[in-house]
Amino acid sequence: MKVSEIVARCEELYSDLHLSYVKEWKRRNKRKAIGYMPIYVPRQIIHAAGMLPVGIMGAGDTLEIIRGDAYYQSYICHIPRSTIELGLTGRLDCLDGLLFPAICDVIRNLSGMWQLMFADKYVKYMDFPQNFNESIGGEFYARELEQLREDLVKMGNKPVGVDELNESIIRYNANAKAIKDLYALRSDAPHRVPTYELYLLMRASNILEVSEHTSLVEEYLSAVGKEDRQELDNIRVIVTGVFCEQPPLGLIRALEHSGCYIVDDDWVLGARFIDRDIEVGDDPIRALATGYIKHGVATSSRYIDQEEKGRHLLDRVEELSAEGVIFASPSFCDPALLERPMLQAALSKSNIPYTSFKFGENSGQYQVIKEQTGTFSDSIKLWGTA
């Protein structure tokens, strides 16, 4: 396929709130589908159970929220409202269960709400350790994973043993490699891989069966190398702070059109939450737990000692030769907004320019943000600082 055809396919998946691909996959394979909320769940276990993991990231700006607003107060983020709206309007009926990772109080509340509203569906609140000692947090998380495995075995009536888990781990390792290659090409030559296209490819990872998504990314990497795309006089920036509620596509385009090449981001983080391969061996559950404990990426949902806060961001700035950082966080996202001042302090100490703004997944006006980031870009070009 051509790049345009691949991007069009991904945009079709992104826009299809009725999850037509999931329905067709279930019809064809006679298996179940398990949804999960951002930002990370162990998809390998779902896949090993013969089920399709389906990432749910709200409805963006494509769905009018009517009933969802009645369930939540105005001073929390927007993603639970649109998720409720998707559920109440039947758009998530094809999902046989939904996993809610322990990332904030809002998602915890949403998991309880979901249990009450959809009592016939499987619901699990995935608790993650904040103690990263393998004998404590690792042991706790391994038990959580084992419980999930047992639940899915009962649901799917299919054994999930060492062989099945290792096969799924191998497939997800291959997917992670393809995604790393995609991000590496974008950081090396951002004019060749517009972030708008990269983001759509990443959103497709929420829907497509993992090997199908790997093939799509590899096909894109091959096709985009043949495209003749002009390099612009843009600055290189890292965008961070997107905890789980995702930016609208229009906002991503506005950032790119404001004189910025985005060379790293934390969008759709669940597909690259573990920064190296999961080991294949005799105890895949333990390997998955160790991967999370030892090799999970830094994000505001993951505890980091105060004296280390911001180190990962400084390292990325240096590694990718970024000229500045843009903090883009959803409105009322407590974890991301509480972490931001600490990260900004680390950047200020190292004389790294940054700017910040907040957004909602249903944002419709981007001009102010585009002007702000355009001014940020111009100031770095002219004076090397914001």
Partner chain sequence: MECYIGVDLGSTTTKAIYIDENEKVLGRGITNSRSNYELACEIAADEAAINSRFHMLRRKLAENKQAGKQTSELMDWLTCKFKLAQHFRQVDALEKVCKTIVDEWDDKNLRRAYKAALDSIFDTMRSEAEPMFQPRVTARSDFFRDIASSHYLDSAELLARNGDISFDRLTGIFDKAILLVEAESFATAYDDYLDFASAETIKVDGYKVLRDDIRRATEYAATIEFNAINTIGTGYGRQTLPFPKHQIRSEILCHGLGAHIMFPATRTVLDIGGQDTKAIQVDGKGIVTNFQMNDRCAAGCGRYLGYIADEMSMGVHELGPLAMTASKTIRINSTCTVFAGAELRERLALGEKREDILSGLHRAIVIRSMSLLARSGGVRNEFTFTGGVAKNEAATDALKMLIVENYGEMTINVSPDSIYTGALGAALFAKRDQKGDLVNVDLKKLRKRVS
Contents of the next structure:
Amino acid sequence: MKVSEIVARCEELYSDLHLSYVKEWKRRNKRKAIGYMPIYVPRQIIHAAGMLPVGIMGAGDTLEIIRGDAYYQSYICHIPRSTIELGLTGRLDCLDGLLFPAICDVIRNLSGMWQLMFADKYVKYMDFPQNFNESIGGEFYARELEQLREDLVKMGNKPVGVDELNESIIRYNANAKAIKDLYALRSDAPHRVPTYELYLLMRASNILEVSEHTSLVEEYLSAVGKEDRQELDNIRVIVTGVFCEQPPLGLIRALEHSGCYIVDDDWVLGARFIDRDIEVGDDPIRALATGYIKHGVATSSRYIDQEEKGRHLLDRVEELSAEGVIFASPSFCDPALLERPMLQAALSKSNIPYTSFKFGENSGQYQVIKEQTGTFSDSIKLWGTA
Amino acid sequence: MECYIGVDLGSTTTKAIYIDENEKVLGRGITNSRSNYELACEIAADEAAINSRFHMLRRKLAENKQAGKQTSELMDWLTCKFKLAQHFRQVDALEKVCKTIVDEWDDKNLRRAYKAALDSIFDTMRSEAEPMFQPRVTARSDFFRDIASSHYLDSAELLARNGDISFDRLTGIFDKAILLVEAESFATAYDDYLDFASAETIKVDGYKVLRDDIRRATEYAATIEFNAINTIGTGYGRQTLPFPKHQIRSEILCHGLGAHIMFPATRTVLDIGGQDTKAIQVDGKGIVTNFQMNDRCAAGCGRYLGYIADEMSMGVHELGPLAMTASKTIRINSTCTVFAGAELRERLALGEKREDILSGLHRAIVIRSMSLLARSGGVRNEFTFTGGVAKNEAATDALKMLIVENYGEMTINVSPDSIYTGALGAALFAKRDQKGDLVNVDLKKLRKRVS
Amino acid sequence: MTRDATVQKEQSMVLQKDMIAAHFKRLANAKETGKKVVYTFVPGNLNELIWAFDMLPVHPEINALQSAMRKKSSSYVIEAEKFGHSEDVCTYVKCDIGMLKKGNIGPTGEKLPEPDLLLLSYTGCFTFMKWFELLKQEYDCPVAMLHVPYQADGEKTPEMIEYVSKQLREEVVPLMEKVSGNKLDKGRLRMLMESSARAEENLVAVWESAKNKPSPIDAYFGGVYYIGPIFSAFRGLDVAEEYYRTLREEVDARVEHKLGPITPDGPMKDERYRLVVEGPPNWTSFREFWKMFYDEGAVVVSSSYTKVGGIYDNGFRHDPDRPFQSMAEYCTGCYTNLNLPTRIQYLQQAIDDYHADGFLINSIKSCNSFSAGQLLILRELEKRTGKAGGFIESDLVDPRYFSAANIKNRLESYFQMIDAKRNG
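Complement to the form predicted on its own: the form predicted in complex with the partner chain:
Whole complex next, starting from this chain.
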């Protein structure tokens, strides 16, 4: 496939709020599909149960919110509205269950709303531990995972043993590797991997069966090597401040067109939430728990105990030779917005320039943001500082 | 005759309604709320009283053998001439105040020049009045301030163009004077106006033979005594009324009952006013069973349209008609008033047509009220749409479409008198809910008492 | 008789005032007396454990609400926004950060001591975690994280209790021993917990008194005073026990004489509306807000906010025989740690048990933990009880989000709707 074909395929998946791929997959495989909210869930278990994990990240800027708004006050972020809109308009009917990870109060409460509003569906709140001691938090989490495994065994009428789990872990490790390569190529040569394309590929990981996604990423990597793309005089930036509600595509384009090469981001973070391979062995549930406890990435919904605040971001800036940081957070996102001043302080201390703005998944205008990040880019180019 | 009065003190307009003991509407009155709620209340009630007199006048005329056949035409003439008389009285008052202002200046030459200018302005104003108050002529506005200001400023501009007269100075005089004139009610001299109306109407071709019928009817209308048994106030400014508590009702309840009276099968009411939007559910008797109002955000109420109009340098009443000419509806995501301007400019910069964007903006507002409706318990048959925005055809069309899409086919009522819904409900409460010691609220004395 | 009741009422208020004053005095002198200071949150707090180590607790939420009642919160919130905090986020946090930046002067005008330990008992609210991460940037002291799992399926499972008590035994207590320099005094912990249970018993009796008509208490506006000692620094102490004994006696006397609650304008006369309220109150205009209720004869007979620290009316008492499990159950059981279906059941039960005419939601801009989902709660409760539901919006400590005219308008309409429903 050519790059343009791969991108077109991803665009189609991205904009298909009716989840045709999922319906088709279910029909072909005669199996169930389990949805999950951001950031992260252990998709390996769902996969091992022979089910399709489907990441739901709101509805972007294309769906008119009519019913979803009836459930939320104006000071609450946008993603739960669009998720309810998707649910009430039947767009999520093809999902046999929905998992709600413990990331914030809004998504937490949405799990209970889902229990009431979609009583015939499987709903599970994934309570991630904020205690990162393996024998305490690790044990608690392993029990959560075991519970999920048991529930899915019941739902799927299919045993999920060590072999099935290990097989899925191997596939997801391979997927993580392909994604890592993709990110590495973008930070090495950002002009060759526009973020618009990378982002769409990442969004495809929410929908596609894992091995299909891995192949797609690999194909993209080989195809993009053959394209001749011109390098521009852009600055290298890291975009951070999101773990759940995603920026609209237009916003990502606007950032790129304002003179910024995005060399790292925290979008679709669930697909690279654990930064090394999950071990294959006798106790795959425990291995998944350990992966989460020991090797999870830093994000604002996770309690960071030992490390100094902002360390992770500072390290990324250095590793990737980023010249600045853009904080792009969803409006009304308490964890991300409360985290922001701490990260900003860490950057200031190290003289790393940054700029910040808020968005909603349905933001309709980018001109102001483009102006802002364009100025940011220019000032770094001219004076090396913002 | 015995009557009951409902007064709705809105943020932009104040409405009053008189009903009789059979709960039939006698008359309606409306005025702009100004900064003085008490005065607005008094004027609206005066207007409603006049409107009631006209209601009785029509009945009286209809009783006559000959005149009865031409009641409608006669009423048109009588109404126009009545308004003309009232208008002349207001013009006189305005002229007087303007000249008093000039009289206080020190410079004699200046005084002379500006008095002459004022003479010319007011002569023109009077000569322009007659053609405006004719049957089948649509008034540009019902409010004296609007009519007077456009005439005055037009003349002032002409004068300033060819002389030593300053336009700004003339505008300054007007701005000061109109405030004082607005602080007066011109309804009290209704008997003089009726006399004038009757005399002028008789002069019209073919009506001379009806002279006696006309005179009898107008004299009757001038002498009716309205005895207000109970008055109830509602609306945004109701707390400022010096009414006892049991003579004040929340606008939610009044809107619910008012909508029920206008359309008895109403179960869901949506009212989009200037300051807020209300979704109300009522039972078969018009009793409110549930309601929701918009939160502190102005998105989705009339004021949002005001911002948009300002942003486009248009009058708020021009938005709907322009939106109706759209060939497509642009998706607008921000109903946030703060962002709407930015989104609007961005869409314009992208080359989108104004009417298409406006069509999208109307839809965006209506979508906000859809969620309010959903919060209050959904939309049930029949659905009644009221409030200032109900006059806007683009909004009404968008609403109808969304109601049908989301709740199926049903009867959707939009009344041209919907602006009076709250006042009507209040009047009904005045009739039905007479408890405690009724205080006969003398609306005329309100102002004095407050000042 | 009325006078007697008023005098007794004053007695419990005096007790409360005195214990608060004494505590802030202790805090002001902490450095001289060598007492260690623990900052911790109200919901599901570990007050008995803190006092068993003879440490002094400070509750930042209470500082924030006190700042609001003293009209200081606005400037604190703006101060925090100057330091880069978004206008979108929780104003409790911003008020606390702002207060810190302006010298950390507590409600009695004395400077609060810096913490020796941040005890992050993370219950029912994600923002707590960010809050103490922010405080950690300001203070050089250790943080004890106690992660309390959510009752996602409406129950406290043995696994949850084990997870919490294990954290307590293996991490929190050892850290507290290290910071305080003392071993945990188990005998003292037992005594404190015994005292807590007795106070809890009396508080439940006070809540249940509202089943009487007229209700002798307002379980929301008055209720926030009643929860003061038990949810803050005093549960387990003799002063708290005495307070609840006295309060119960006062309330019993009011029941006997068929008296309504005492308001800032004196005893309430006619009880016209009995309400259940969901959500925290507004603190910046607390008196004005309350007045909108008692002026209309509206009394709150039960509220969820007064269960935010912990729920006792379902039978929970601190149990000295199983100290860690008991603390774990307490933490896990506070109101905002319940899932939505359970919250709805809880409110529904209150509407029935307390013979309410309707229920009202005060939706708080700052508090997603409470607010996200309240519109569904509204809808479900209306459907299940057939009672009138009201919905108003305000904020905890940011006066910019309290519009008196707007709230009064809605309340007035709401009360008249109850009337119309009754008469219709």
